[in-house]
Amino acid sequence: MREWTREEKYRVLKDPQELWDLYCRTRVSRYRQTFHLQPVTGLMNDPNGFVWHDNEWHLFYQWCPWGAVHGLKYWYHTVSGDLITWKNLGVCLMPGDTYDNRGAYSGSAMPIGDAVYLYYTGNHRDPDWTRHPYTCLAKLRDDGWTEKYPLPLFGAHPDYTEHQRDPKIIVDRKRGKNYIILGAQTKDGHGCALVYGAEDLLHGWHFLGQLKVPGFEDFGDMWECPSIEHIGGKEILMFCPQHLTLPGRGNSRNHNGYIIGTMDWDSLIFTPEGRFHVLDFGFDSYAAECANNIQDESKAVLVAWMGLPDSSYPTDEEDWQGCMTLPRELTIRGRRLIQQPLPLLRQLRQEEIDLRGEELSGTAPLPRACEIELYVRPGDADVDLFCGRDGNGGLTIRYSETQKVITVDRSGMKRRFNTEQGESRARPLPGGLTHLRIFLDHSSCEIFVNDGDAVFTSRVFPEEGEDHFSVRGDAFVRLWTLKPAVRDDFVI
């Protein structure tokens, strides 16, 4: 693994052409995805400023240009017409010399007139490194670059640690109320979330106070990426409680998740009406964010990095890491959040494979870029993906019948990667199993269960041998070769 030093993590971009070559080695690698967002070099993380606007969707995400490390950030910026294909226009916002000069960190955006506006952390650092956070304001101009107002918002609350970063606006257009809600720490070492009102979007921010959740004030050190979204006539704040470990959910300290409850603005008060549920049962989901400004309550459309805090990939050795998930429909079933794949999707399809009749014997070949159904009567179900021809190794989905519980477990991969977080999975079914949709692109799965009562997202990165997949159980099977929807252009 590379070390890198300060000066290296923290260089300052200032010519595309610094770039070819490392984009010239990335874009051959076997693990670039085809209908995946994923840098066009170094790292990606975060999705930030997730925003309709102008007949368009607008994402960007944190990106240090170097290598697989976390550095100096900027917000690269890309757009799509129905979120499955997606256009790159390159970098937008950079840090500056004053509040943001150690990276722009992530944030939101809102559409305010006839432009869009980031709200986003300005990560600045003292000659001696003490970190100074800062709540920042940047204009997108139609050019595609953005203004930045002289001044931020507002600083670091003192009541508080250094660790208050993510900002999500939230406008209230039935109270006619306009909010921040930032990710925080407490002094005493605990995650919160901070709220700040303002009467106007662009100016007079001020403090109101922290978010109470009643039953979760030890619950994690700290609370990244924090919002509350309206769903369905449900209140759901989401947030990533970070360094603590969560039952079923091995080793790993990083989790993404939500509470559905009550939020009373008057007394910041945010009342559970049940536990905290984990948004994906996988292995790399983090920073999941929804899109502002669709005005739809009934839905919200999630987008989330995938991977984690302080975990590594093999393409970290190719100097590049990170990609999204795909975009998903968010729905309320029940007292749960339902996460389904865009029915656009399906334009993806572009050949579909002849697997012989209603169940597949032995193994398939699998293709590198493909969607897979199955319909899953009663029963024990197995599917092994990434196998080799004689169906030994791979990631395992398992479904119990006799335990009503799905498994997915990647140890099976040459490939292993993080696995003192665990390599195991697994998600209760009371109603069984009936249905299975996954997408797997060069080096991700995504699987979804039961029409989205759960959602299982984990990178992979299969080497050569693993190449087939093979069910057991009683099953319909469908499989489509996927059409390309990114492109990997060199745009800076």
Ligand code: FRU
Second form
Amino acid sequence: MREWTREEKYRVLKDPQELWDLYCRTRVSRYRQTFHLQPVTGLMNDPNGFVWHDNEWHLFYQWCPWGAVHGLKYWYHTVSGDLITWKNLGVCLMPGDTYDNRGAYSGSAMPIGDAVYLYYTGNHRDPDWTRHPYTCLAKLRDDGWTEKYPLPLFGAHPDYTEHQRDPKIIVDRKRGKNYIILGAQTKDGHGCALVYGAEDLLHGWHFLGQLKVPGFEDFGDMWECPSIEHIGGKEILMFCPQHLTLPGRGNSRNHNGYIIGTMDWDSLIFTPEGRFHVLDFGFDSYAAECANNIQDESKAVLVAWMGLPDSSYPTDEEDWQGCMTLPRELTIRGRRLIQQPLPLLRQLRQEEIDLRGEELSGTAPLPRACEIELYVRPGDADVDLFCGRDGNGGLTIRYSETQKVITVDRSGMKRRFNTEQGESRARPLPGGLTHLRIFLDHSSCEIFVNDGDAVFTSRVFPEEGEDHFSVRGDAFVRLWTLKPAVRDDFVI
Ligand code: FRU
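Right, and the form predicted together with the ligand of this protein, after the form predicted on its own?
Below, the chain from earlier opens the complete complex, with every other chain and molecule after it.
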């Protein structure tokens, strides 16, 4: 794997033409997605600044232009009218000033008046590489560039380590209060979140305290990308605890999950109503962000990075990495979040493939971008994706009726990666398996189980010959090819 020097990783982008050759090489990769957002070149990680404004969805991403490497991070801007079709607008937040000399790190957005404001982490490093994180503000201009506020809203709190980042802006319209919640690490190495408040969204931010979450004082050593969402009358604390192993997740050490509970903003106590749930049971999902300003308290719209920190992917060899998950609608059912594909996604269905006669005891050709829907009757069920024509290999989904467990196993794929994080993931289904909706793009697989009760999101890099699928069990199966929805234009 390529070794990057610090100079190469942190090289400042001066002229878009510097990226043209890389773009030309990248866009011909067999793993380029057709209905998922992906980096124009280089590496994409967290979704940032997801917000509804002026009849459009804005979604930015953490972007390192030069290759599959976490170097100098920019915010790259994309927009959509419907959350399905997306268009590249180009780089918008440039690092390199005093407070963000080594990166414009993750954050969120909020419309104020008639403009969108971006709250982000300025990653400043001294020449000796000591880090000083700042919470910064920038106004998105109509021409797509940003106007940075000359001074940060606040700097690092001295009682915590240098790991303080990822501001999520929360406006509590009913109580007329504004908050920023920030991921942090205590000096004795525990992950936590910090809360800041201000009367005016643009000025006067001050520290309110550390969020107290009884029972979660020792839960990972850093919490990245925390937020508190309000969905269907409940509060949900979402965050990414790091360097923690969880049962059933191999030695994967970075997770994205949530706790349902009640937030008391006066005491800053978040009282959990249950345990920590992982948001996604698949292999590649992190740094999820819910859109701000969606104007509907019954649901949220969430998007996540289909990737993980400290991990390599097969496209690293092609000098690019990462993509986004499909945006999902979040609602609450009982003590769980339900994640469903957006209803409008059905519009991407192009051609329904007639599976009659294939009799699903054999294999059928698998299009590279498609949706498979299965209505499953009681009993064991197996779905093999990306297997050979002979049915061997691939990624398998197995449901065992006796154990009432669904398992996704990727160990049969020719291209194996991040194997130390485990190659199979399971989720109990006490009520049995009834329904699956599977979305396959050129290098991803998203499996929605039982109408959003569980989701498995994974990158997958099929090689020549890994192009069939089969289904065993009593299931009614439909398959559609899907139209491209995300433009891969060279806009810098
Ligand atoms: C999460 C993260 C954030 C940080 C950003 C930098 O993946 O590490 O905490 O702001 O990525 O790109």
